[in-house]
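Quick heads-up: it's one chain on its own, the form predicted alone, in structure tokens.
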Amino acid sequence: MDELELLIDLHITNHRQGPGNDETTMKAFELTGLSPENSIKIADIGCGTGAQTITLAKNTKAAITAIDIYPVFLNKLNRTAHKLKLNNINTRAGSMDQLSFDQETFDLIWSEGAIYNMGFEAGINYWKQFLKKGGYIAVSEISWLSNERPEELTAHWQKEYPQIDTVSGNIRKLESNGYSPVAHFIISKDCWMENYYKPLENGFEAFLQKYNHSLEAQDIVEEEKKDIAIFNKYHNFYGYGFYIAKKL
């Protein structure tokens, strides 16, 4: 298996492929001001195995289209939705930067922990065409929480994601790309540790055993451990900001 296949196999067993929880998802939805009783259309872009998709489907009457580039993630989401008897989720395999929807299709575009694959500004600008006039976007994005931070941390994120910006910088990007910011908040440390990193750590040994402690598998685990160590050391300086904005 190549590195990408190994990464997918490590993460697919987890409930989430990134920081978050049900409360955070519903808080962001409530901040849009949209009614959960209305038959709105939502696109969940970069949905992974769909933890947040399931939360939205359970708590709203929305028709949700869940998009991810990896069919294996969508297959797991489909199994979960079938088990829970949720019939308001439709999955579609595809790349977030090559969507085939008609313009002005959705009332709400959603993306938790995935827009970095395009870059925040590129994502919000490209996805805007698929929003109805007056529609909303709700995305979480890795963000600096301070203008000052340790050199080690700056070097880490310059390597991993040079587009990382401050909260205020991301709000300015929304304003510059045809949106009116509605609300924003920073997700909690527990969303990282309890809902993402600890479950991931708990799977390391089984993952290594599955692949006979191959060098490729060991490298992936070591990189994940480094990310966890960086967060534990510097979580006061960065986190996921959840941004909610309205298309003008």
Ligand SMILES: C[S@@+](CC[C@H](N)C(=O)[O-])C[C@H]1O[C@@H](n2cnc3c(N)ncnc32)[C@H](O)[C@@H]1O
Contents of the next structure:
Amino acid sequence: MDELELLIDLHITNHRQGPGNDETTMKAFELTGLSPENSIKIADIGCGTGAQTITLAKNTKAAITAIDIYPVFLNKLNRTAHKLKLNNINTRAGSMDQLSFDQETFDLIWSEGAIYNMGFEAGINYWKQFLKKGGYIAVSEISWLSNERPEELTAHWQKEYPQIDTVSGNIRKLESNGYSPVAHFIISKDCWMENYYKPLENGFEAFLQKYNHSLEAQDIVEEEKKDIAIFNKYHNFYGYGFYIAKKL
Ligand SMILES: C[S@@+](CC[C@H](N)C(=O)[O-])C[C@H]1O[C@@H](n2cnc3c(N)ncnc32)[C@H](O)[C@@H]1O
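Other form of same protein, the form predicted together with the named molecule, not the form predicted alone:
Every component of the complex follows; first up is the chain already shown.
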């Protein structure tokens, strides 16, 4: 098994593959001002196993197309949707930077904790063509919460994601890419710890046992532990900003 397959296997057993929770998803939806009663079209890009897709599908009458590059995540989402008798979700395997939708298809483009895979600015710019005029984007992105930060943290994010920007920097990117910012907020620490890192940590031992404590499996767990330690130490300096904006 290669590193990617191991990573997928560690994360697929969890409800979420990134920080978030149901309240956060619905808060962002409400901030768009769109009615949950209307049969709007939503694209959920980088949906993973679909924690937020399921929340949107349960609480709105939208038709949702959930997109991820890894079909195994989509298979799990399809099984969950089937179990919950939700028939407003369609899944599509593909890369977020090579989407094959018609122009101006969607009323809302959603993406939680995934746009970093192509970069915030590249993502908002590329996805805009698939939004109807006056449509909305709701996207969460790792963000600096201050202009001042410890060197150790700067070095960490320089290595992990050098494109990380401040909240105001991300808002400026929305403005200069044809959007009008509508709202933004920072997701809570609980979204990270209770809903993402703790379930992940709880799975470390079983994961290591499954792979007989192989060096590759140990490396993956050590990397995750480092990320968690950084978050515990420095969560006042960075977090996920949820950005809601309207296509002009
Ligand atoms: C941090 S996870 C977030 C998943 C989910 N939105 C959540 O919050 O639980 C990032 C997701 O992006 C997906 N992804 C990575 N590269 C991608 C790409 N090029 N195109 C589409 N999805 C991609 C991963 O498979 C993963 O499901």
